[in-house]
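Just the one chain here, laid out as structure tokens, in the form predicted alone.
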Amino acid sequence: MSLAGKVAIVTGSGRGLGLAYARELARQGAAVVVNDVDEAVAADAVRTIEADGGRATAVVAPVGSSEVARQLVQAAVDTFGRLDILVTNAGILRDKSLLKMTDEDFDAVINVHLKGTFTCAREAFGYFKENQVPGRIITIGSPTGQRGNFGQTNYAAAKAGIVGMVRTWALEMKKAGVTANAVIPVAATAMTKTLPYFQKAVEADERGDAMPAFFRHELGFGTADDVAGLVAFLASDAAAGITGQAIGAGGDRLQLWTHPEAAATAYREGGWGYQDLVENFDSLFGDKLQSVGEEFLPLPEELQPEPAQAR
């Protein structure tokens, strides 16, 4: 097993994607610290991993604070003797359009996703550096952080910020031999269950059936298990040379996302004043403006969502 003898923390791993990551890490030989805010859910996750033949313990706490980050690292060291891998998966949703989004909606999502990733990564890196462990930090981004999505100001900001931190950490952690990467999952989750576009795919997954090929291949949309292999790979010694990357996984598709690059460049001696931009911007950049949001292919007729009253 590629991760034999290693120890991992997976935040937000009581269910869904996080549980899939934790189970795969355990299948590959790692002992896992499970984390969730619900004690019963966390206990069930530990039992599931142990039933698979793995080793796990649970920390029941909401990520975000430095105190909980320390608690997670300490649990790994106290229970299993060390720490090698951190997966920052914990997250919540508070979706509302901008004018309806409250300060509380914004702060709650930023605290769990962005600050929780920051505090846990800082604590884990401190342990790695002090103990000369060539650790692995695997954060979880989102297509929303890469492209934007209606009604998700808070979530988009957090997920874009996570990728920005990963690029910075790759520079700061290189000398210590620690890698930091972001995984961009496209899978059936609590969020996608609410979108009619994915209805047929989510229903198939819930029945235990294979998702239609249109979703898996054309859209790169699949199950939580389709993403878990990438997480385990990035946690392994085989990925020692990979850092600072945003890598997407979903269904049958694997993607390496680019870092932001200039789409077009123009120069003018003396710089660009207001009137210069009025006269020239459209001819220079008008046909090069970048799209926003995810652009989905039209659904085949047989995969169209059923009317609500027919369900």
Ligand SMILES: NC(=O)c1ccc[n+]([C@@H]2O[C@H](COP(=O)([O-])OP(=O)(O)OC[C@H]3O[C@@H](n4cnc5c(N)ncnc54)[C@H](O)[C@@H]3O)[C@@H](O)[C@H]2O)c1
Contents of the next structure:
Amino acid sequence: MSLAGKVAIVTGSGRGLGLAYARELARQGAAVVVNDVDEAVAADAVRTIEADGGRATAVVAPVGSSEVARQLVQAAVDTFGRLDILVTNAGILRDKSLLKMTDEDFDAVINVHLKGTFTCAREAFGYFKENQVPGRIITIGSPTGQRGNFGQTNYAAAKAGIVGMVRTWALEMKKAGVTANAVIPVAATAMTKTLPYFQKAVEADERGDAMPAFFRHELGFGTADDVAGLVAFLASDAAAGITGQAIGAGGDRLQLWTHPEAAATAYREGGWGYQDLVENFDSLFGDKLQSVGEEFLPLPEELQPEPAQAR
Ligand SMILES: NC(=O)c1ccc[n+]([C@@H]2O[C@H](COP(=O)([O-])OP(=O)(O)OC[C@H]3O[C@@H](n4cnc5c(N)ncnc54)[C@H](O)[C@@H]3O)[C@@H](O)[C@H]2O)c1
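For the form predicted in complex with the named molecule instead of the form predicted alone, what are the coordinates?
Below, the chain from earlier opens the complete complex, with every other chain and molecule after it.
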């Protein structure tokens, strides 16, 4: 089952995960609209896809506004005659702890990830509906959006918001036969390469060696290519029945995430006043409070990062 005859847009696909998605979609037969703010990497991506035997064109523009969303869908239609698949992957980081985070840090991240996903999905869905295309919208979340992470207020808000939108779109798009899902990736890219925790895995990858099994298996951390198969699968006819899901991929690991639901429920005739909560909350829910943050397993001795000065 291939993607031959289909047309995809992948935002932020000049490098990293987006490039891996674009290449895999093209390998499976789709023509791809590459998008990035960096003109040179976008042009390189098109050349790479063409050298692989695929079809691609580039739109150099910053995802976020409705205008750029329109430009992307128009490019797919003008260049390749239609649109079937949208992957909203473009992203940036502006990490700072809450008190140091400026309004600009917050707005920049929300604009690219959350608003960019919203504007592109709205434009693509409008096209799908009007042209009766059983389209695919594949958004990109993050473990940070699912669990929270120190120093990532803006990014956590954007990524959790994306999964919230996917749950809503699964409902709104069902009748049109359009699916909307979120991929929760983890991979060695410019975004994660500098994290000391992953140093040994990134070094192995850069040497052209396989990443240590502990990273690939226990931590679900691998290469961008490890995530690309899931994106192509969700874009395919084989995934027609899958919508509203958040699916994690990285290294050797594939995960289906839960959506939040009530972890415990209690009733009291007349409702719960302040004093009722003071007296009962702990006994009702005290042992059921939810954990936050990702669990970072301790690295085995030989996989620990070297101290900065020794690098
Ligand atoms: N790398 C990971 O482990 C990881 C984990 C969770 C989520 N993600 C998400 O995956 C996506 C890709 O991340 P990556 O690691 O490949 O990052 P990356 O920095 O390697 O690539 C992101 C690309 O997006 C482009 N870009 C930035 N702003 C843009 C804009 N406004 N419009 C168009 N393009 C823009 C950049 O120029 C870059 O080429 C992001 O949404 C990121 O949040 C990555």
